[in-house]
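First, one chain by itself: the form predicted alone, in structure tokens.
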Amino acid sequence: MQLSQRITQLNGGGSDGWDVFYKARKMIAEGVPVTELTIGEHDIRTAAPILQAMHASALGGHTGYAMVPGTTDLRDAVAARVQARTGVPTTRANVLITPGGQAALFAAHHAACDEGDTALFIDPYYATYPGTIRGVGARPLAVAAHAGNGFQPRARDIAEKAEAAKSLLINSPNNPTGVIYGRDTLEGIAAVCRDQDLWLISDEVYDSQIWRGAHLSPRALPGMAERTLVIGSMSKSHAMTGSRCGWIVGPEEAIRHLVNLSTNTTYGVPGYIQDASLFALNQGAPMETEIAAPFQRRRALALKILAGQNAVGHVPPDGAMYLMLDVRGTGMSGEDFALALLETHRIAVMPGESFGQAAAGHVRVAMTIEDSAFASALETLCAFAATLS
């Protein structure tokens, strides 16, 4: 039987860029010890009180079909969190609860794009972005944000590709670079979206991980609330990656139609997961600060280590849980360097090429292991790069 082109071409007919990760996991399965600095997975588990709230909800009977848009209480809590952080009036009518941020990205592009439409996204990008766009039948088109500009996308570069596009996807704080888009960057992006009548899809799942400066949601800029779909998630802010609870915040009309999409696809999020998410949000900022603290410590460790060497370059991360390191001085691609590091030192990092061509010659390091082990691994990486430079 013939499979659809949409499913067989989801990754653009090539590798998904995760070969180093898969090789590291294979080595681990074979009993080879590997230090993993690959995926954005907390080294702490979901906090016990959240799990207890989930358990109590399940035992209390919230195990049947939940309301597809999300429970009223959770939608209210998400709306309150967004309004408090952005100053933009937000109610439950602006909120759809989804099975994680990835499902929210997929749904948002369904709302913005028809079959064959062009959807822009910024390179470097989270690895699933192009496949998500292809998955809704749209055509992904990257706009490069270069290391020389601090990985800040330029409005003129977006405008050059925007005329035939329907949407633009951005991510700040950014995975993989750790960069936070500044106000000037976001105002330039907003101007292009207004001028070219683009939907802006803003992935803000790292908004609780801010190390320097401030996070600005573009939905708060003039004329943007009616054309912006914001993606949020419990995964990063509350170490609930496996619980799969996220949301879209947008105009009421868009949310009404997205509820119809959810009814015909995911049919909502389990009630006990939503109740646990509500409990977690109700703990307020202290819990989010506690979850983020290890990454802030490791960022400080990393900057100290990187300042003491000259083999590896970097753009200091202002948010998120990653470092993007420039290894071009070794004369190797990011992928070749990552493979060599894995083979010689059993340290796994992600090639920059996994996240687009703008990050070629770089590697992404996830700050997701215990502090001393992380520092040791980063020191080894820098020393290895120095032997190659």
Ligand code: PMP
The other form holds:
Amino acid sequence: MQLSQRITQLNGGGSDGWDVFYKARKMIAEGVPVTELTIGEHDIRTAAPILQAMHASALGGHTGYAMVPGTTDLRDAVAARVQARTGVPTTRANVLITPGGQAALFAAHHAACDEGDTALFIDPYYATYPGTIRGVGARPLAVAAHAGNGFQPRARDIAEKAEAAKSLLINSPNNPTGVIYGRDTLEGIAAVCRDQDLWLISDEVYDSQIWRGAHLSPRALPGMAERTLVIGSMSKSHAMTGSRCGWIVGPEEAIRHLVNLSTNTTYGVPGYIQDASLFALNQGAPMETEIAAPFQRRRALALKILAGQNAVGHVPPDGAMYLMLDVRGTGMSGEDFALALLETHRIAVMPGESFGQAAAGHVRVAMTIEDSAFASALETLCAFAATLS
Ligand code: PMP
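Compare with the form predicted alone: the form predicted in complex with this ligand:
Full assembly next; the chain just shown is listed first.
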């Protein structure tokens, strides 16, 4: 039977740059000890009190269909969190709860784009972005954010491609680069969105992982609340990746239509997951800070190690759980370097090329293992690069 083009073309074909990752996973499955610095997942599990709240909710009977837009209490809590961070008046009518940020990204593009529309995104990018855009029938078009510009996208580069586009997807703090978009960058982006009448889809799932400077949500910029769909998630802020709870915050009309999409796709998020998320959000900033702390510590360790060598360059990691290292001094591509590092030292990192062309010649290191093992792996990586330079 013939499958739809939409599903068979979802990943766009060609090499996806994930060979190193699959190779590392295969080595691990065969019992070879590999230091895994590939995937963006905490090395802690969801905190016990959150699980107890989940358990109590389920035992209390919240196991039936939950309200599709999300429970009233959780929508209120998300609205309050977003309003506190952005200063933009936000109520539950602006909030749709989704099964994770990924489902929110998909739904947001559904809301913004019709079949065949062009949807812009910034390269380097989180791996699912082009597939998400293709999944709604739109055409992904990358705008490069260059290493030479600290991976901050330039408004004029976006404007050049914006004329025929319907939406722009950005992500700050950024996966894979760890860069936080500055006010100038965001104001430039906002101006293009207003001038070219674009929806801005702002993926802010790392908004609790800020190491330097401040996170600014573009929804707070003049004229942007009416054209911005903010993507949020419990995954990174509360180490709840497996619980699948996220949200879209946007204009009331968009949310009203998105509720219909949820009714016809996911039918909402389990009530006990939403209650656990509400419990977690009600713990306030201290819990988010505690969950972010290991990455902050490892970032400090990394900066010390990187300062003591000159074989690899780095982009200042201002946020998120990743380091983007420049290995062009070795004369190798990110992919060749990552493969050689895996073969020689059994350390697995992601080639920059896995995240688009703009991060070629770089590797992404996830700061997701215990501090001393992390520091020693990074020292080994730098020493290895020095032997190649
Ligand atoms: N956006 C970015 C930038 C991510 O890195 C991730 C997960 N790694 C997601 C969205 C999706 O996260 P989730 O679906 O777990 O909320």
